[in-house]
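Presented below, as C-alpha cells, is a lone chain in the form predicted on its own.
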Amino acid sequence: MSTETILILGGSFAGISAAHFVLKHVLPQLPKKEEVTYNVTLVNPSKDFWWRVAAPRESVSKQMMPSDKTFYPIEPAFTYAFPKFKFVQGTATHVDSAGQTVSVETASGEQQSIPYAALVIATGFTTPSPLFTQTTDREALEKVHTAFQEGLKSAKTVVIGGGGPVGVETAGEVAEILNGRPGFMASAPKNPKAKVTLICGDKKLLPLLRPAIGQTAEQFLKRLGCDVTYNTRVASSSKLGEEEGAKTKVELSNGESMEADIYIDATGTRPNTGFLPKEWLDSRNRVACNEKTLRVEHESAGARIYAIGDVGSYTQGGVMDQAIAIPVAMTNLKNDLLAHLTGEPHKGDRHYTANLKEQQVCPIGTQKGVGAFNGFRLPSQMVWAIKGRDYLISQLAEGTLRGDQFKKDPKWTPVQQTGKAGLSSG
C-alpha cells in the first residue's frame, strides 16, 4: 500500500489553517483506492502554536499576558483527523524537488526524509528581536520574555526601532508598564520613570494607514511618555559591555547615536527560507510564487509546491490576508493532485485577489488604539474592543487552532489554466 502525503512546513497561522482546510475539503475528494492512503503531515519546530499577535504585551508583562493564554498544543486540535494527520516536531533543512522529499531535523536531533505528493511552504518569518519569534519551543521563548522583563524593571531609557505595528504596539506597552497610565486629560505623564523613544524610518507611523491615523498614534504614544523620531533609521546597535545590565549604543542613519538601557529591534521581518534553493526566492528572499495561483513555478521546483502566509511573495503580510489565500492555494493543490492521480483533465484554477483596502488595527497601551478596517477608520474605543483588550485571544485564538473559519469552503468560479505549471507528473 502506498501513501500520498500532503506535507505542510510551518505550524503557525498559515500552516495550521492549511492543514485543516486540506483535511476537511481536499482529502475527502481524492480518489478512493484500496492500495492508496492519504495523509497530511505538519512539520513545526515547536509542539505548540504560539499566538504571536500578543507578543508586544506578552513580552512586556506575564501578569498582563500570561503564557498560558498564548500557547496551545497543536496535535490535540487535529484528533478528529487521526490517523490521517501526523505531526513532526522539527525543522526543514533541505528540499529535494527531484525526489519529492524534504529533509527534517527533529527536536531530538534525528534526521528524517519525508516524501510528498504536494508541498506547502508556510514557514513564516523571523524577527530581528527574539521577543517576537518562536524559533524552537515554548520554554525557550518564555525564558527570553522573563529575562527581558527583569531588565525592564530598572530601565530608564528604552529605544524601539521600527514604526510599523509591532514597533508602535511594543512602544505603547513598554511606555505604559514603565510610566503608568496617563490621567484622563493628560497629554503626557507628569513624572515619567523612563524615557522611551520610537525610531521611525518613514515620515509617519504605520505606513499602511493614512497619515492622520499615524498622527493619532503619535499622540497616544506621547500620553504614555514615548517620543517619536521620524525619517531616521537604526543603522546598528551594539552592547557597551559584557556585564548584565550593560547599555546598548544605537547608531542612527542621521549620524547621531543614543545610549539605551534596552534596545528593541522591531524593524521588520526575515522570511524563513534558508532551507530552500535560492532560485525559488525573490529579491526579498520570499518564496517566489504565481501571484494568482500561489504555486511555486520555477522550473527546478517541480510539481505541486505552494507558498502561503508571510513567507510568500504574493502578500503584504498579515493574518487577515490568509483567510483569502489559503482556500485559493489549497483548492489549486486539490485540483493539481486530482489531475495527477487520476489522469483526468484539470478542473481549473482558483485565483487570489488581495484585499488592498486600508486595514490594520493597532492597540497603544491597554486603553487606546488606532486602525482601519475595509477602508474605514476605527475609533479608539473600537480598536480597544476588537484587539486592545487581549490581542484577539478570546475572539480568535482557539478558533484559529481548530480551523473554524474553514469549516465551509466558499464558492468560487474555476479559471482554466493557461500553462502547465503544477501538472507535471513529478
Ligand SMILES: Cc1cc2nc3c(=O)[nH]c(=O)nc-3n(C[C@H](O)[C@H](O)[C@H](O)COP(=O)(O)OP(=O)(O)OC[C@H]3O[C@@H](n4cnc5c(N)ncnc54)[C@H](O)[C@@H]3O)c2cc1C
Given for the second form:
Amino acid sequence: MSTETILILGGSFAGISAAHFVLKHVLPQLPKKEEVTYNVTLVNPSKDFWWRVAAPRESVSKQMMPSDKTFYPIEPAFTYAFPKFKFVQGTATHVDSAGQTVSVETASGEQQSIPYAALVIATGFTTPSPLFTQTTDREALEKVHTAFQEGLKSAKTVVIGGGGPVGVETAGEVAEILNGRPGFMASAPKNPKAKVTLICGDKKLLPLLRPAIGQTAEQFLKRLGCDVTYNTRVASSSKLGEEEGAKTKVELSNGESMEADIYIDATGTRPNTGFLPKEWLDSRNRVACNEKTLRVEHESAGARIYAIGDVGSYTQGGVMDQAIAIPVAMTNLKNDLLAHLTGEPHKGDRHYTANLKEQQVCPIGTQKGVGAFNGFRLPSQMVWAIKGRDYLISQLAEGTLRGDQFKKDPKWTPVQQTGKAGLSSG
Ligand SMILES: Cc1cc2nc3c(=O)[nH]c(=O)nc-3n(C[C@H](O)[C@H](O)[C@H](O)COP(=O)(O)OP(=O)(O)OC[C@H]3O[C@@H](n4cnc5c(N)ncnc54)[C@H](O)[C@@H]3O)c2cc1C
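Previous: the form predicted on its own; requested now: the form predicted in complex with this ligand:
Once more the chain from above appears, this time first in line as the rest of the complex follows.
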C-alpha cells in the first residue's frame, strides 16, 4: 500500500482554502487503485487559523475585538475528510525537490520528513510589526497584543509608519481608542489625549485607490486626532532604552526624527520563503511562479510545485484574489497529477487572470471608512456595514475556515498545456 500526499505548507487563508479544494475536487478524481491511497497534509506553525484582517482593532482592544472571535482551530474544520486529511503543527524548514520531501520541525521539536506527490507553497508573509503576524501559537500572539494594549494606556505620542491599508486602519483604531469618538459634525477631537501621526511614503494614502479616496481617508483620520505626513519614509527606528515603556526614536527620510511612546511599523511585508532555495524566488523574495498556471517552473524545483496566496509572485495580494487563484492552481495540480499517475495525455491548463479593478475596503475607526469595490467608490456607511462593524468576521471567518467558497468548482475552459506540467520525476 502506498500513499500519495498533496502537501500544503501554510494553514492560513490560502492553505486552508487549497486543502478544501483538493479534498472536494481533486482527490475524488484521481485514479482509484487498491494499493494507493491519497491524502492532503497541511503544515502550519499554529493549530489555530487567525483572522488577520481584524488585527488593527484586535491589537488595540480586547473588549472591541476579543480573540475568541479571531482564532479558530483548524483541524475540526476538516473532520468531514478524515482520514484523508492530516494536520501537522510545525514549520517547514527545507524542501528536497529531488527526493520530493519536505523537512518539518513540529511544535514539539520533532523533525519529520514528509514525502509529497505535489507540493503547494502557501506560507504567506510576515509583517515588520509583531502585531499583525501569527508566528507560533495563539497564546504567543495574544501576549503581544496584551503588552501593546498596556503600553497604549499611557501613550501620549504614537507614530505609525506606512500609508497603505494596514497603516491607515491601524492609525484609525489607535487614534479612536486614545482620543475617543468625535461628535457627529466634529472635524477633530476637542481634547486629544495623544498625538497620533501617520507617516506616508507616497504623496497619497492607499496607493491602490484613487487620490480622492485617500483624501477622504485623511479627513476621517483627522477627526480622530491623527495627522498624516506625506512624501516621507521611515528610515529607521530604535528604542531609546531597555526598560518597559522606553520611547522609540523614528528617523525619517527628510532628515528629521520623532520620539514616540509607541511606534508601529506598517511599512510592508516580508514573504515567508527563507526555507526555500534562493533560485525559486523573485527579486522581492516571493516564490517565482508562472503567472498564468501558478506552477513553480525553476528547473531545480522538479515537478508539481505550486505557489498560492501572498507568497506567490503572481499576485498583488489580498484574500479576494485567492478566490480566483486557488481553483486555477489546484486544477493544474490535479491535471498534472492525473497525467503523472495514469500516463494519459494532459487535460490542459487552467489560467489565472487577476481582477485589477479598483478594490479595497478600509475602515477608519468604528464609525467611518473609505473604499472601492469592482471600480466603484463606496460611501462611508457602506464601508462600515461591510467591514467596519467587525472586520468581516460575522460574514466570512467561519465560512473561510470551512471552505464554503470552494464547495463548487466553477466552469472553466482548458488552455493547451505548455511548459512544465509535472510529467517528469517522482
Ligand atoms: C493587518 C492586516 C489586515 C489585512 N486586511 C485585509 C483585508 O481586509 N482584505 C484582504 O483581502 N486582505 C487583507 N490583508 C491581507 C491578507 O491578510 C493576506 O492577503 C492573507 O493573509 C494572505 O493569506 P496567505 O494564506 O497567503 O498568507 P498568510 O495569511 O500570511 O498565512 C501564511 C501561513 O503560513 C504559515 N507559515 C509561514 N511559514 C511557514 C513554514 N515555513 N511552514 C509552514 N507554515 C508556515 C504562517 O504561520 C501562516 O499561518 C490584511 C493583512 C494584514 C496584515
